[in-house]
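Next up: a single chain in structure tokens, the form predicted on its own.
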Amino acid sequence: MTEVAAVDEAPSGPADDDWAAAVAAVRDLPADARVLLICHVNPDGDALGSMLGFGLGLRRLGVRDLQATFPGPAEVPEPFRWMPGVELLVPQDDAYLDPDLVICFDAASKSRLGDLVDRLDKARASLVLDHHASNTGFGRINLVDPHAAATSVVALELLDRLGVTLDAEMATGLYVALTTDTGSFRFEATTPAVHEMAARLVATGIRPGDISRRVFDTRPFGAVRLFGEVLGRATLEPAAAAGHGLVWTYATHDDLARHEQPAYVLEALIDSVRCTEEADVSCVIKQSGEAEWAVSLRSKGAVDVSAVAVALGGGGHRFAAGFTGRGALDELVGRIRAELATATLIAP
């Protein structure tokens, strides 16, 4: 087995000065300030839930000129279209060109903001809320807590420091964010503090069973058929990842077209792949363009997949990460396999 080093402890979270600067950036806004909220491309539950929940909190504070957006087509994935705050969303081309304040959610680097990245330079102030250890610190003010289970943890603390009273509409988005990034409280990031936060959110009157059904247990039959086909081509490599095992599969544009499904349905596919008993690392490769692929990586706890993703131009957490790959599929899998051969082990 290849010798690998144990991963270092993640850096500490925001300092008191960071929190104070973030509070001041919001509190000192003039009455006519334009605030733009941005989350990452192909938004997931944490990105959208944190952004919309926080946006509703800003509305509670009296921020009137407020928009939320994300790069790429203005199509909200079906599991999240019902969330309170979706009325704040605008297509990227309609977003403020020179906002007074930009707040970014769940993005570890500028590259995750796509064509909206120019808003950072045009804004008078920029604030980043995130929980990825690989975050590059691209905001003027950065609230990045690698120990947080979801970006919504950071968002809720900032709302608390701003003195916003939590209500069920805000709590819905924050709960969606928390439950998606913890895999319904199944992943390693689930701590006592996570359950305490969930209890606080549920206490506002939200219905966890209804939320879970909408987010996790509702899927078109075409997507079910698509998943069956893509899972049928999954490949298991027990010797990969220094003997911890790799399971991977891929989906193409032709697969989506054949089953008449939008690309976002594939985001949930990784959960069906990662349950493979013989592999610590799971990987789903989704075609996003001509010779371009969106790669999702997961680890059950032995391998730090964020190190693999960072080496290949992406980022993430120890247990969940991703990157955009280019080239032929077999070459891309070869690069992933090579990085996993010298991957960093997570200390027990």
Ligand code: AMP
Contents of the next structure:
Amino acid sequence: MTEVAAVDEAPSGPADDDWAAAVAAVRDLPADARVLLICHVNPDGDALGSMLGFGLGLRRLGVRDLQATFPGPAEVPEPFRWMPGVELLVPQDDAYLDPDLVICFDAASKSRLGDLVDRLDKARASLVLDHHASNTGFGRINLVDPHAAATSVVALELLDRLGVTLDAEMATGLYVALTTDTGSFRFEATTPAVHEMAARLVATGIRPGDISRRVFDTRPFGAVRLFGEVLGRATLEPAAAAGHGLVWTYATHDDLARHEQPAYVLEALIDSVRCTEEADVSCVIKQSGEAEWAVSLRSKGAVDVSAVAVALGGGGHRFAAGFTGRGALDELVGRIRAELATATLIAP
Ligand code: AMP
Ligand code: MN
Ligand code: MN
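Based on the form predicted on its own presented above, generate the structure block for the form predicted in complex with this ligand.
After this comes the whole thing, all chains and molecules, with the earlier chain placed first.
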């Protein structure tokens, strides 16, 4: 099998020059500058939360012509619709065509920006805020910190350097982002600095109980029934991933339609699957088109699923990654199995 990757191989965060360039790009904006914020397709809590939290910070700095958007249908997943800053959102087709500054959030590559990539190319300046080790550095200025638990960590640091005073509205988005990407402070990336940031955010007066209930613990009853069905057909393959084990399941458009559910409810499915003790790797395959699937991969630490996702055309982090798969479901599962059989193991 396999090379063994060192645990701490990710490159370090942004250099002082990058921070200085990012601060200048915002500070030196003319009064009539149009600023466009873009986060990744199928936005999650980190993508939306860091974008809207940062956007409200730009408002405080006096940026007037400001839009936030993401590729694809303009629908914000229900759990995030209440967040302060959603009023900044516009459908992708309404986004400035040639903004003065584009700022991207939580996107590791241009491919995560869908049709909005042309805005990036046309913008006078571009700034990328992210925390994926696989980030391709596609901005003119790149603030990428692979050690950051969420993109909102990078966003808050930039707001601090811009001299913006944190308030509860900004803190709400940044907190949603931080709790989403740390699995509510359960994942490996939950360092003392993460808790210190959370303390700062909570000290603004936001209510973590309310926020967690809205984001993580409120779903339609139909979603509960849908989960029952989809979890009922989960498959455990103990010999997969070189004996570390794989557990997987899938959900189709037909499953969603039968239970009258929107696609976003499936985002939480991976958490119910990955608790399987007998498998290091978990996988949820969600239909996203006629013969197209959004694949989520998680690892408990033995297997680098980011490398698996990259090999299959996607990206992500070592313990949480994904890709878009095409073709028949059984062939797709076969490709995942094959990639896992020779996957990179992470040193204990
Ligand atoms: P998800 O399973 O959708 O929650 O995504 C887990 C991680 O994988 C996130 O950090 C995503 O940025 C990354 N990811 C998911 N899908 C893709 C994709 N199609 N291409 C690149 N990265 C992805
Ligand atoms: Mn994300
Ligand atoms: Mn993230």
